[in-house]
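First, one chain by itself in structure tokens, the form predicted alone.
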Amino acid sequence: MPSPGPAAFPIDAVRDRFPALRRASPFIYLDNAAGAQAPRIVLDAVAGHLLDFNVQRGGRYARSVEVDRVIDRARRQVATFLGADNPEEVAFGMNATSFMRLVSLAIGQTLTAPRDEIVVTDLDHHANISTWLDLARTGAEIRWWRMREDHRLHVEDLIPLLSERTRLVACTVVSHALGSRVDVAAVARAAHGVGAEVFLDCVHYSPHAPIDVKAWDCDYLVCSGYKAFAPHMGFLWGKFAALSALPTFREEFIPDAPPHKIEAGTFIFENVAGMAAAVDYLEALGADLDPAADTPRARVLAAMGGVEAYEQHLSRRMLSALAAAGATVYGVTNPNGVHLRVPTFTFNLPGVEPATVAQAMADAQIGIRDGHMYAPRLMDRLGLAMATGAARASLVHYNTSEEIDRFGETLRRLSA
């Protein structure tokens, strides 16, 4: 089924499912890259878990047994979201950054000559750079995959960096600052061609388009639920054999097998219940968009395909609003190239400090962000000072054209 155009996307019904949007009105959420709002079904799942099942897992009484059931169901739902076959490949925890560190420490213990090179990029969030740079202390050699002047990573530039020495390529799926997408399936083909693994930061991509770990053929992938309409939590997916081989900390009575060897200590069960409910929300949206979608995965794909198409419409409208205000936009700026980006826009107004832009938006009841976006090397590539950085407006599928128009009017007044 083709994805619906903007006129067919059920934006009013979508917004009705997010109570925060109505409660905040007339405030506009355009800081979604820092965390999206949660639909009612997620709020109910979190509250319901705290009310009825706020106990530790592993007991014999019914409420404790239910916690185990909730976690098992959440693994299945997240596997559906990712296109994974085995729910045991999904591990839950605090956030994506902690999983990045867990995997990097484990990879560091397996580095041996001559396979001791790690490839990182200057497009990534610093969390997916600094943890790999730290392995240089234990013998890792770092190779840099640089973005081009079009503010995108090109796989042709990665290939010369790869050799039989490459242990792992760490990169983002889409830039949290510029919105630029990366052809991660091509990254995996290139890396696997020399026997290396691929670690993907999928945090910023997750609310915008379908994830398919099988088609991408990555080895590890991390997400944060709060970017994808769930509460604050994170999850790691990895190929079962790769996770099984990782040397991780665990108490001796914990099985040395995924996912339990990855989940040191107790995580936040109610937030995991919320993550499962976020996938339920996407399934419901997919059923609305494509009534013929007859499996959970088909419904998730229908939802995310519809979201992707609608957000391309938002991207074109946002580019127009930024251009009308004379803004300098970093990332893909051609309206015909919005398939190469998500609706995350880092920009500056000539002669106006980013903090001034963000404050003017705040005064107009519009939430955006300013600063270095946790990407110091990217700021340096863009010629921007860390102390000031840029402004960023980030949209998801519950945003509207009318909200973009309000943003554009405020921006034009400020630039004038």
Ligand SMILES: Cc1ncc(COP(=O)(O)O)c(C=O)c1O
Second form
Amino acid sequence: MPSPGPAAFPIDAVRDRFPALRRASPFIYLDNAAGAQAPRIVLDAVAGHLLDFNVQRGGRYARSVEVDRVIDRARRQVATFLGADNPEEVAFGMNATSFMRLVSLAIGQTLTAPRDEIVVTDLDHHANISTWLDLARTGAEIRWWRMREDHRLHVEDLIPLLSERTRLVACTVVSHALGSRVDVAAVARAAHGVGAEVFLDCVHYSPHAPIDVKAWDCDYLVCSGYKAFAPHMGFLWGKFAALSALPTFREEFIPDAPPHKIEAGTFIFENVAGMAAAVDYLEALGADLDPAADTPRARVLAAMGGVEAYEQHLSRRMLSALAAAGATVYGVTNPNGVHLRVPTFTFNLPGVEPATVAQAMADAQIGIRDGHMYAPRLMDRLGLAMATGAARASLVHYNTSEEIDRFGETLRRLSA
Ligand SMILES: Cc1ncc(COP(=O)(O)O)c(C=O)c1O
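Taking the form predicted alone as the starting point, write out the structure of the form predicted in complex with this ligand.
The complete assembly is shown below, putting the previous chain first.
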């Protein structure tokens, strides 16, 4: 279905909600895959928490009781963001990588001889590969699901790798380097068909389109708040039964029940308050886009549906800017295929080092990134050296066509 035109998206009102954008002007943020900006409502929530409730949870005095209330509300807001029914399925922590390690260490303890295979992909961020590869030391067999020459993972290639020996499939929802989307609902159907579980890296996908853990029917999913308009923090969602069964490390007086069995030690409460406010921001955007959206989840869906449609326009414009400069783009390059990707573009200019491209952009007040994107397997597949890698420009819904035009002009000057 064609997406509505970019005029339908309230880009000026969106940008007004992000103070960092005006403050940095004329600097252009095109490194959002490494971390996005936060709206005013998030900044206020973090500052408000530090001003009024900067104490430990679990006390009897009002400020401490309030910290527990803030965390409970954040669980509800994140559950709304994910389409989950049970907020107790949401655990907070430092980042996505530490949750990947926590779950993989736990899964490692449950591997038994007939079900000892883990499937990983060569498209993923290395955080969601290396932690599973480490299980090979304790007896796991690793199976590789490889992307095709079109730079996409095809579920048809996963199916022959699955059997009654498969314990878990670990894969991304979208590539943080190439922007290619994965049909994760089909992954879960295939994996569950042989009795295996699915662990999804949703870090890069989360700012771009609706998440629906029930429709996807995944077992575990991890996100980083700082990629989704919140401060630095991470969260893990898992089916209640799956989390309940995980052997996690915890002090013996902590009940063996989610979410507390997953949350060892203290996490950063003010940033959790900020994550809840990031979902509030999305709800407000959803209410603007669809005044008929009358539940928190309906508003989040309206927001993320609008973001997804607007970003498809950004993707088409980026593809044309990159093509005009003669860039080699990795991932989906057909302008009619933008629904198969998010606006994250890894590319190279023939004869120009990626570092030179990123430096020229920096000199022109445009922030992009160069390097291996924490994806050594992917670099290898693309025939790129780890030391130099490629350049990456990554957009979110507060970026504009005009910013893409400035990026395109700088790129064309470089390639000339
Ligand atoms: C797709 C993906 N997975 C995992 C990570 C690691 O996330 P964190 O920094 O929260 O550990 C990143 C970070 O860039 C990422 O892009």
